[in-house]
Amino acid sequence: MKIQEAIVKAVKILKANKIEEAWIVSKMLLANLLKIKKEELTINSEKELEQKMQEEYFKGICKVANGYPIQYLIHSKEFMKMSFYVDEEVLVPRADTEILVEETLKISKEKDKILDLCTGSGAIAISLLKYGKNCKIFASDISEKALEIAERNAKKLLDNSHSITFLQSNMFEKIEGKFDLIVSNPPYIRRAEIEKYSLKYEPKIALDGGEDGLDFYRIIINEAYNYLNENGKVIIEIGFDQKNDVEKLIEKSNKYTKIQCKKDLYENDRVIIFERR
């Protein structure tokens, strides 16, 4: 089978399964699998793909097709511009996330103190850094695992990666001292619903909000206060639903003011951020 049979055959499969960009997904796969740029594919497509080869690219195509996420395959995802390494340890940063970035970035100052609360892959963590004004930055997760993944990608997209320091903690329990931001994009996902996504091959852990996808904003809102300095700043990625109840949360626990919400490029709500008083 040459190289261009293999990925016409590889969209018919994934477009059966009703997998979005099939074509560029097909291609992803096979130019990871060669080790080549996917530009390349064209150039090679009259060649003949090795048999051994064709098995371990249409196995992998078989689980695409069945909802394993194409990026724990080729262990990368793009986010910032940046590659990060991926696998089933931590979440595939999503293009909604960047907007909390963003939004951080934007209010952040020279030399603040910041910490990330379920870094996951590092993803947050590392693109204010990268993007930044000289901040400090704390990233924490309770996965040991995730946190080898975030320190690995810190290494491979930082020059100046000491200026993170990770610590292993779930939620607040091992933190200490206090900070100008803290930002979070915590696990939100009604734990009903998490099967209706295609999240079953991603780490539960980092998606199970609790019954009603509330239980870690619950948390951050509670606590956070004691770990911000004077005027210090939450800024928190929320589902596109979960609005007003998390504003609901902010204003009853009387702790906190100056609470905007900030939509994503699709026009979702998708960042709340808010002041301690």
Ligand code: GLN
Given for the second form:
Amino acid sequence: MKIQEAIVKAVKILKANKIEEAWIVSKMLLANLLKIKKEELTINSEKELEQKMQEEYFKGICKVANGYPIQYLIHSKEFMKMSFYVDEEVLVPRADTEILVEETLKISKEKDKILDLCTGSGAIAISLLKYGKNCKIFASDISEKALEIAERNAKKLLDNSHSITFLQSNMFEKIEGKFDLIVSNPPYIRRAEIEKYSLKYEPKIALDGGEDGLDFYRIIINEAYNYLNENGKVIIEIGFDQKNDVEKLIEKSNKYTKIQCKKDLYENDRVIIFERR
Ligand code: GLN
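One more: the block was the form predicted alone; return the form predicted together with the ligand.
Complete assembly follows, chain above in first position.
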């Protein structure tokens, strides 16, 4: 089978399973296996694909057809124009989360001390350091394995990776000191919804926000106050339908003011910002 034929066959399989961007996904996986650039597939399209390679390719394509994230197969996900290493220990960073980073960059000041809770692959923390204003970043996660990945990404993507401190902590448990900003994309999916297509392969611990999806917002809203400098701010990602519930929790706490909500590129409510009273 020629390279071009293999790609066409892969696209058919993916389309039959309603996988989006079937062409890009098919090319990405094959280029990754052949260790060449996606663009180089075209010049090699008439070349024969070895039997072993074919088997491996279609094994991967079938996984993706079943909803397995392609990013786990190629161990890479683009986020803020950087390529992050990912595997099954961390959530695949979402394009929506770039809004969280951009909003944080807008309000952060020179030399701010920033805490990234639930850092996962480190996508947020590393982007803040890469594009930010000389900030000092603390990135925490409950999962040791996630932290190893975040550290690996920091080493790969930053020349100043020493400005990130990684901490294993269940939310605020082992956090000490005060911060100018606390940013977080915590688990926020309602427990009953996790089994849905395309989320079933990602770590539950990174997605499960409890029965109503709000467990980690309750912790953040209760505790962030004690870890913020005066006028310190919290910036959190939320699910598209969680704005009202989260805003109510913030108001009820009586600890914060200036609650704002920002939308993502699809016009969904995505980020909530609030300030310590
Ligand atoms: N945005 C992710 C999704 O919808 C969930 C992220 C999270 O729980 N923090 O798949």
